[in-house]
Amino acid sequence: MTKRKLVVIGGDAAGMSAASKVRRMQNEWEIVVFERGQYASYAACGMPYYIAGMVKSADQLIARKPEEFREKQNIDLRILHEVVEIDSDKKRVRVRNLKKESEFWESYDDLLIATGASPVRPEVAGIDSKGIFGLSSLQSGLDVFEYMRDHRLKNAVIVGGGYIGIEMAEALLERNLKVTMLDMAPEVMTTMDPDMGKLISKYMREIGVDLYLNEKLDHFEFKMGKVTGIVTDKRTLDANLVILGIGTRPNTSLALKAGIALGAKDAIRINKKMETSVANIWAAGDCAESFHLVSKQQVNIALGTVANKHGLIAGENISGGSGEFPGVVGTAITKIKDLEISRTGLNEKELKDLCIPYKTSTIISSTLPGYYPGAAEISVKLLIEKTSGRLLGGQIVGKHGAAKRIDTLATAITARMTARDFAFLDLSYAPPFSPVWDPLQIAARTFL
């Protein structure tokens, strides 16, 4: 009997997952992943930490190395192969081997495309310079890392003041250059409401990031290939390091050209099975869609806890199963220094765009009783629909202890609670990790 075989294009988080999952389900199918870069199975969210000097060393954000996917799991991992073309109809994909310079058909029975996504590089003057970087891989981590390592830098701009702009704001802080944050929205962090993101941006200019908002990125100037500066709408800021934070685009222009149907954000369009369009091609992680819970809408979010439960649920379907991805209500928290950032659901632009009408609620509380060593400050922000008072979304703004209590808040999403449930559930307390009354059931109770 012929052994069923399987396909990965893309070797980190949702590829892998599956992968994984399958072989521990089918141990006698082939299974072969293609990865395009010199990497796989990589704690891309970790970069940040390594650029800063935090984590010593590249390799401990390496999960698993190939030679242990094909030693421990018989799972043929081939970095440095990039799949340029799927022809459906004969059920292959052709193949680049990047080292060697050639090229080959690999036949495939079920075909996973976990392809990722890609920075934003906006199209303007001088955007090729060397020593402009977004990050996306490993490697994009690693190339920061070594052009600061081997220049003499002392301006760094960053443009987009999302996650990883935050995040690499904290890193270039911490290699003692002088950060510049450039963004067009009002205040950073668009994903939470203007009023919390104002808290951050008046945090990091304390902390000595120059910010720049309402500005609008024009061009790059340069000089012998490596850039000198940003110029905006406003005015001309020096920069020998600039990095891309202006978001992600789902790397799908393999799928579209396999005829592979699209949807949110241009994502592949998958359902809760993780099935595409196309018999036999899966899709996860990145470049495919998700379910919102909250706006009952398909989203797209580049997140490595959404890629990888894709990839478990892509896996177990391959393999015979009948999992079904449940869906997402937008949780992510990041840190600066000792400001910690979280959000979960829908903000108010979000709930304006679905006509959904809704109240809101902002407090300011302690992280701890008052009289504790070590209490700090945490603005909780809570959204709930008007008419049944059902929570829809939550952002949380803080110092040490703040940001992780936004998993309870998920979690009371997902469940479709109230303010009124949510206020009267039965948490723990006591004086070293909370107030009697928990922050986030502070500000459910101002809705009762």
Given for the second form:
There are 2 protein chains.
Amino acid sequence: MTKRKLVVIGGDAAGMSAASKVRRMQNEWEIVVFERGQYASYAACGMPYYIAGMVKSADQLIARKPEEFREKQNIDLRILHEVVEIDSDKKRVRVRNLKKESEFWESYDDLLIATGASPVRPEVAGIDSKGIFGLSSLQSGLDVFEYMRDHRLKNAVIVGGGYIGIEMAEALLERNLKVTMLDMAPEVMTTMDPDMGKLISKYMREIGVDLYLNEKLDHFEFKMGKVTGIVTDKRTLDANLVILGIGTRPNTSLALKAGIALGAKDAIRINKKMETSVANIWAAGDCAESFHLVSKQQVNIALGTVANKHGLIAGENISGGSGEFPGVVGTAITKIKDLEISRTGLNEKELKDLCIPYKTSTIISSTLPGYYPGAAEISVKLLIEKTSGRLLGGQIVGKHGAAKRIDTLATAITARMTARDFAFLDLSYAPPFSPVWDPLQIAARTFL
Amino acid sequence: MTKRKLVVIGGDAAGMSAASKVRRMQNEWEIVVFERGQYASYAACGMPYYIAGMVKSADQLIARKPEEFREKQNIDLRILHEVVEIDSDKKRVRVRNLKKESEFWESYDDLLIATGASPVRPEVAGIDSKGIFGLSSLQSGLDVFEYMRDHRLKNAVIVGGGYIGIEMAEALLERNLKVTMLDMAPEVMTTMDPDMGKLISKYMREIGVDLYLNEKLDHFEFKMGKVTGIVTDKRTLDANLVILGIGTRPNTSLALKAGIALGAKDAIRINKKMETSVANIWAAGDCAESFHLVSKQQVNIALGTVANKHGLIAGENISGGSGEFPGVVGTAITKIKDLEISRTGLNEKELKDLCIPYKTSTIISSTLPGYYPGAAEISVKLLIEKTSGRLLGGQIVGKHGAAKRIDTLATAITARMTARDFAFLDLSYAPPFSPVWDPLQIAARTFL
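For comparison with the form predicted on its own, would you give the structure of this protein in the form predicted in complex with another copy of the chain?
Following is the full complex, with the preceding chain placed first.
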């Protein structure tokens, strides 16, 4: 293959994974990465723990510095450079140097769009007040940290009880703030079924989170440009710090303007090779679609694991290989204080929407044999296809050692195993690790 | 189906699982279980932790008392009753009441042999001295506990560095004994490859175990009938407590005498329905064979998880169902102090013996992102088939949170996944649980 030039838009997980993979496979190629922020290749998921004070320095969240990419991998990573236009006819991008406020055109042979996603900001009065933060880039985490340091804050309100919401609830409790959470749904964590979500809502109240469910944000109150309160459809709450945790939107306006087809949730439509609808333009990460192996539908999942895998496959194919991204099963995990939470596959609502007949089984068991010190409660819910017995999804809520077991189920769902296949898997057992029947297998066994 | 009578020989995991399953499916049947020991349905694997003093009462290790089986499930469980002969022509067993020293014949329609396995006792001088213990039944654990309580012991020697050996090393260190371990092999834990075993040997020395490798037991020294020393091919070691951890043998002399075919390791030959070579006689648990899904050979694996699953399948089929035990992949897990150890599939020696061409990859990673408190080292070794890339086995050695990840690999091996399939599995990620690429996936990725 002749010497080519790859341009990557976005220098985080997907973009840098792809760039690194191309470099490993094509030593001669020119690789340029434009990152509009100040940081590249960072652990965005670590921010709640940085804000909590558990991670001492933000530097620890940076996997690799721009210089390292340049020096060790010969990847020309330019921070504070924003791509503002894609010209696919002439195979070039228009780039704004944010520091110098100048612009230039950069040509490419292959272009990878890895622009990520941004937190949804509801269009309500007061949304632009200071003290209201979404959380996605490393910069946004630093902003929260600095705002907390520079102001004497007392009341934090978190809008949305999803992953970001509950991780930030833990972080802000750690920082001794009064934490209130607002969610439109009847329980927090709506990626779980309400019966499992209820366990989480209950625990959050136990650890001191003021939880307002079935309640809707109306607007924000502010004074001197800073947020002072949040008004819901039922009440007004004091708030001098607000965290928005109501989901993300893929950053795809650039792609849209260039005539690249969008798909699920307005993410960039891609095939298994990470090719977009336009020749020589690829997409990967939070801005792109993924194929869901259970629903058989295109979805958009903004998670670091998926972004890394997207990037690796894109890198293989850009370099001339033929990798395929097999898809996702919707696995996710989190914790709040001592409560661990995980899920994979489809939940009841998703199955109903897809008209897939299913059966469920929910059991309460123990992470370890009852006699072993540290044995903790674990609740497991499994969902199987009514006709075939095939595993469709599962949810775990429990204490130490509970949630990571979801990986076994994610693997089994990917392999299209039935509840019976799963119940008889040869999983590991010793008293410091598990009861003799793993809790997930106990749940599977109830279907036999 | 008409009312039938099931007789079960052996009242632990396999036997009681089967009896309970038959009772659930056949309310009218007569079910009699003969157990030669004093205890039934106990957690044998908990004994090292009882001996260590971590489990306060031996009662905690008993899952269910004989009365409970009788009263709640109408299962006639008779302890201290040993079956001494099987007469398959007349469909009856000869039973010795060990308390009354009397004998009687008991008829059956179906007979399940679940006689378990016993620790191997080498035939060397002094082996019958007091203070030398194998570890299998609950009784043997209680015997060790009492011997320690009644004697002022100082020097414990463990013969064999396998699962029982290293769990007992931890237990005896907890009890402040000087612990010496002897193994014929170059490293402990020979179900792992030597490069992984080496990590374990090193750690055991660090925590104060005197380890003699490549060294062979010759005989025992004793005084007044009690063990005082152990003589190897290289030296003599003081010992007033000896634990034998050199494997188990299936208890199948009864089956052999009855003309029932034996197979691997002289375990009872069974098909996937748990039927033996003789009509209406079934076998399950440590005394029976299992099919190994990777080697495609019959093996004998004496583990509680397998015994429970065998029992459940036997119970289904005895009741008139049609369950099949799919097989094992050789998964096992243990720990010593803070070092966790697990394995699944085949190791290098096993692959060489089977003439299967393979490739390996060994990586060192972290159980959590480096910045997250509690991140610990984990070493992962994967083995794949050279031609197909299919996963054949894996081994994990690491600190907190390392070893239980083996379940994901065991599931993937069962599903016949390749390293590529595995690398792109949608496993769970959040900083308190995992790095963004799971260490097992990092190992799999190196094959791409």
